[in-house]
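For reference, the chain that follows is the form predicted on its own, supplied as structure tokens.
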Amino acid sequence: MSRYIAKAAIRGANLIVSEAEKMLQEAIKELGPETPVVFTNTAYYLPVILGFTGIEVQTLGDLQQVIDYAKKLLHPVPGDTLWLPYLGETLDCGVATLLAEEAIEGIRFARGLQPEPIPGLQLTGTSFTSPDGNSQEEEGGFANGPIDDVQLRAWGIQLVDGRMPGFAAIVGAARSNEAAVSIVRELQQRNILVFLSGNVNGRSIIHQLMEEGVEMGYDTYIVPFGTDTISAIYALGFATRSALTFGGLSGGQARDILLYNKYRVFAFVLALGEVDDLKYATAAGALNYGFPVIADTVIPQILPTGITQYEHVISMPFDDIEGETDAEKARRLVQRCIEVRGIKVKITEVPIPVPYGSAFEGERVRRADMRIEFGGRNARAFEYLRMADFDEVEDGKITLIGPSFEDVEVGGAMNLGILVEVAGRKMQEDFEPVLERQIHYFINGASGVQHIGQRDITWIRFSKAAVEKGFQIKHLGEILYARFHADFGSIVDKVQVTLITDEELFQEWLQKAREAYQARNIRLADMTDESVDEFYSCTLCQSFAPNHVCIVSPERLGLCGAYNWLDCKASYQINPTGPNQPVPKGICLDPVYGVWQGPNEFVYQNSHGTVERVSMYSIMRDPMTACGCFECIAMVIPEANGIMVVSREDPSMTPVGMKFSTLAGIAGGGLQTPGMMGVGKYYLLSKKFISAEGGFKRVVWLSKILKETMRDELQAVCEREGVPDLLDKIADGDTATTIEELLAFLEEKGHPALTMDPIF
């Protein structure tokens, strides 16, 4: 262990322990101990401090034994001629280190002074909100602050399907903007996510990046968090509430949130600029995660001693990397880093003009820096997929048939069709619209394109930058045979793209895309059940929940949301051996509950034993284990004789006392409880939901976002069950937070589920 360091991070760790002390005394003098500590949009409380010590922060008087933690990981200074290993009390000051940051966080918060104003900077995707309830746009730019939860999800479920293999944690500033740009950008076309925070003299990479128009938010994988060193906390609170919300663990329970991220969620702290003690004191605490320290300076080294997987602390000073612009440079420093982490990183070469990768996905093309659009208000634009003969495809034939839009005004728009034609020994009619909804992604990986709906009510934008590059129509072609190729090439063996304009022949495509889109809501209607031989497990969160299987049916979609049987089927056959496996349902035990004999089967041995018996269709019998992927989660309230819907985007408390996050805590993690269960919200429309308790009648509380998202769907299912006007009788969290409340209610209503059998 260099000593060097080592002394740093001590003196640093010391400063900042002393430094929250002394701004926690002055809050509760000036605010009072009672004073509420809450960060925004999470229900974690102050994650780092929940993960290490289980201490729910709610009150600045709470933070009190938080300090008094943090002081009792504090070790002296070394001094100039004692040598010692240092390691142990190295890593336990950043610890302490990672607690004073976070405290100070929650005292900003206390006071309004979080998330950090940092004028001119707009986040794309990102629902904000000011401390003072404003929005970004009337106060002018603001850091992000901690990640809501629902995000937390949404980047959750790609660290589990590989889509997002794992995060960067950049502090300071680049040694130039177009370092500072090219170090994101490779990030991006990796899919690596990427958290801002820090300075050097001032100056931040956020600054850098804003002079440079880079596009900064949820959307677009970069996520500013603040220009001081202390901000760096949120990246460990995301890493932190990963532990909690995908792997089943609880506050307190330190070394297994460490081991969870060390070999289970692939981070990197990337340093540029000047490395200070504050930053080494930072630094140490992400060692314990398991998380390796890469420098663009000049620092001493730490070789690998078990803590993290390979080197901990690696120098690769900037003017020292091989390359003639800075861009180069830093591509290099960006590999660099993705060795020492072991980052296993999946790209797909696409022979486009711009750059390409998931991260783009979200990136919003505005009317202003739009060159042309196909489809929105003013014209119209359709994506159709369909398979055909062998000998009808021509692999890799890319057509456009119509004008191009160079005569066509700026901001000018103009209707298209993309014509995809696949052939394959393995490809099959069904497959069609799973295939078919994967151009949205494709299309969108695409940087300076935007790609919005499906079928019909396709709307792409093409930005001027994009087009300034060479980007022009067919490479929309070009996009769509790389990928089909790279991602389904188990069922693809041919791939030809037809790219339409001209008008005669887009009415005609037009006109054949909706026939076959009414003849697959038939035939994807139709499917029960009943009418398949085998079911389909899904197992890709058990590298975060082990013991957890998904058996997803016809009528009964995966947890997440985002895979349905046929999904699973498609995915199957595109990874034999992969996590989509099918299950026949051989022997059916239990019509009413839905207990066949080959799932119990499956289950039991991919749970390791843990799981027994599953029950399709109940909540109260051997339900479905969960992960922390869940949209939704289901849970029984005796007293109103039904159960309760709580959608992960509502944050509201629900009537049992306890709200999204807390119940999250006791449904995840691969547990098997009866009366509770994670659910994807698309179930509450199958005709199999929890039907052996009596099916949607049962339904007493439902997050008010879900009604008003899904109302027309759920009308719907109210009629099909006989009663009408179930929705309005149906609580939410503007009509009942308590048990009390939500009887009255049911009562004065006249639910059915008060009437209906006893639910135990």
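This one's a predicted model, so the numbers in the text were calculated from it and none came from an experiment. Note that the rigid core is defined as the largest set of C-alphas that superpose within 1.5 Å between two forms. Residue numbers count along the first chain shown, from 1. First, how it differs from the form predicted together with its partner chain.
- After superposition on the rigid core, the Cα of V48 moves by less than 2 Å between the two forms.
- Shown in the overlay between the two forms, fitted on the rigid core, is a CA shift at G12 smaller than 2 Å.
- Residue displacement note: G202 has its CA displaced by under 2 Å between the two forms (rigid core superposed).
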Second form
Amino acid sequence: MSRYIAKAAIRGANLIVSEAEKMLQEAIKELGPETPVVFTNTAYYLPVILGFTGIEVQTLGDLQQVIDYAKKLLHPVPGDTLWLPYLGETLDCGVATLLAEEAIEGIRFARGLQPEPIPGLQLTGTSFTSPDGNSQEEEGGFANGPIDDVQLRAWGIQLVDGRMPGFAAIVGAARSNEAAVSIVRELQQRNILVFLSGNVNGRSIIHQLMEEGVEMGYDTYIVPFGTDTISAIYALGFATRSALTFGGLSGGQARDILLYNKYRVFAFVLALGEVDDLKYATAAGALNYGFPVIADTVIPQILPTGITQYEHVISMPFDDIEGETDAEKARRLVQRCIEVRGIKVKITEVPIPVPYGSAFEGERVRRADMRIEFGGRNARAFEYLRMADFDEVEDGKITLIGPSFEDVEVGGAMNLGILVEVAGRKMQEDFEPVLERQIHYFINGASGVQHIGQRDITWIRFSKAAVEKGFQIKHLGEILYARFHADFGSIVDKVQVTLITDEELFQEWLQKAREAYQARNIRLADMTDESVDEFYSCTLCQSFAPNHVCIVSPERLGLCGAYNWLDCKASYQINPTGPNQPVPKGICLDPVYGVWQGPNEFVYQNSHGTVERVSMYSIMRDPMTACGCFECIAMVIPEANGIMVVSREDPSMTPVGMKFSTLAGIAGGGLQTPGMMGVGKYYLLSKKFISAEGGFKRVVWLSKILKETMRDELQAVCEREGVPDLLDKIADGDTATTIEELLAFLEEKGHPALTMDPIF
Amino acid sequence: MERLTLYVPAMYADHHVLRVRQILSELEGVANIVASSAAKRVILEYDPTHISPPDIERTLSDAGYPPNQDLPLPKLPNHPEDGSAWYSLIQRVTETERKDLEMAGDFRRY
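Just the form predicted on its own so far, so send over the form predicted together with its partner chain.
Below is the whole assembly, all chains and molecules, this chain first.
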């Protein structure tokens, strides 16, 4: 253990705890002890404090006990003469630092000083339907502040399936803007989440990226927390909540939360620029989680492994890194970080002239930055993937039939058809839509290229910057060829891509594609739970929620919304020992509740004996468990004799007096809770949606966002259920936020649930 | 312009750097401020016809950053009689627990 680091970290911890205490006393004096302390959109109060101590901080007054706790963890600064093994003291002081830092952020929230104002900073949002959509509505000018629970869950599936291997908490400022951009681009290309905070001489990496026009926000995996080290606490709050959300752990289980992070959350701290006492102290806090620290300046190192899996603290002075340019040096620095944390990165080399990686998936190409678009208002684009015979497909053949866009004016539009033909011994016609849906993710991975929609409502934009770097239509083919081989190599042996701009051929293939879409729709509609002999399991989330098992049937997709029965079937073909295993139905024990012997046995075995039975069609009796990635939560409202369905995109209050984030804490973690379950939103449309309790007619309250975005599909369900005006009889956040309001609304509208058999 | 270097122990973290830079940049005749929380030092240039070093130091002191004055560390309770966490809450172990071993491993193989 380095005495220098121990001394600095312990001194920093002592100072920040006493500063937090002083700030708290002043705040209580000015605002009163009852002033609320709330981080935005989270059910985990102040998550680091909750994780370590179990204290649910809600007011300024509650913070006093946190400070007292932190003080107990402090130690005297090591003397200059007597050398001791300081690791324990340093780690304790690290925890005290984290508690104090989160308390400070809580006080700042109470004073309205968070998220931090950063003039000129625009963050990209989370979801949108048009690239020009909400840009005008964004006010901007603020850092992100803590990540909300909705986003944490939305990233959940990517964190567990390895698409997002971990996160990097970057503190400080890079040597140059070039180095800053290069560092985040390298991390983005590896799909590693980037959290930004801290400054050096008043300048933060956030400023550097802003100057270089790098888009920041949830969509690009770059989240600016604030310009001081204290805001780095949000990164550790994110880590703590990962354990609470997906690991089924509770506040106060400090040791388990730390171990969970050590083994399951692949994160590291990258300190850019000088390291002061507080940065050492915060780094000591991060070490508790098993997160190593890498600095680009000369600092003492802690090389033996232990608390972290590899080295604890690494110094890699930027000037000493080999490389001709700052960008090259930055690349080597990132490589070292990945080595030290042992992050498993899976990337596919795609031979295109722009950077490529999942982190670019959320990038927008606004009209002003656009060179050309395919589809949208002024043109049409479609994508069609079909299976063909081996001799019809020439592997690697990429053809553009028709003109390129050189003659189209800047900002113009043209028609484009993307025809992907694949051949493979294990390929099946049923996999066509599964593979076709991947085109969206594959194309979006290119920096400066944006893909929205699917089938014949595809909409692709190329940015001016991408085209200047040499990006052409044929590169879409290169991307698809490389990615289909890399990701689906076990079912796809040959891939050929034809890009069609020739008008006559375009119309011809558009017609053929539409016929195929129609045929697929009919096939999917015919696919029922009765028509198959086996369901599929999904245990992908067991790396995060060890006892959770999803059983996916044709009429019930995975609760994350990302895996339906066909996806699982394809996934099993790709990886026969992977998380999607066939589950033979076996003897039917109860056709109404959807209980089969096969799924029961599978769930018992794979939940490690914690779940004995599972009903596929019931929320009341042995409902399916949930990990934490669910799109919606369905919950019984006994007073209304029905259920409510809350979307994870809905931050508003529900009639049961809890928001989604609070409900999610009860529903997740692989626990079986009768009356409550996590579901995928498309399960609402299934005939088997809680059919044991009466199906969709039981829904008495539905998040408005679901009502609006799925109106047509839900209307069809209402008609199928024999109550065409049912959707208008279902309350939402605008019409009812309490049980009383809900009951009055249901009575007034004559909701069918009120006259159905008792749900209990 | 003349150069001034100040030792500011209270500037031990980067949120203080932001504050110190803000205070100094509001002073007339002060330019090119470099504040380092690692070195706890501020280097700046000032125009002696507008402002003097004592004025700069006084401004900093008023804002809670007195130059050349060590920051007192909080008084800690005496171990172990106080029942502090070090002695009472945290169990120190020297062997790896079975639970930890079970959690290890290449669980992300898929």
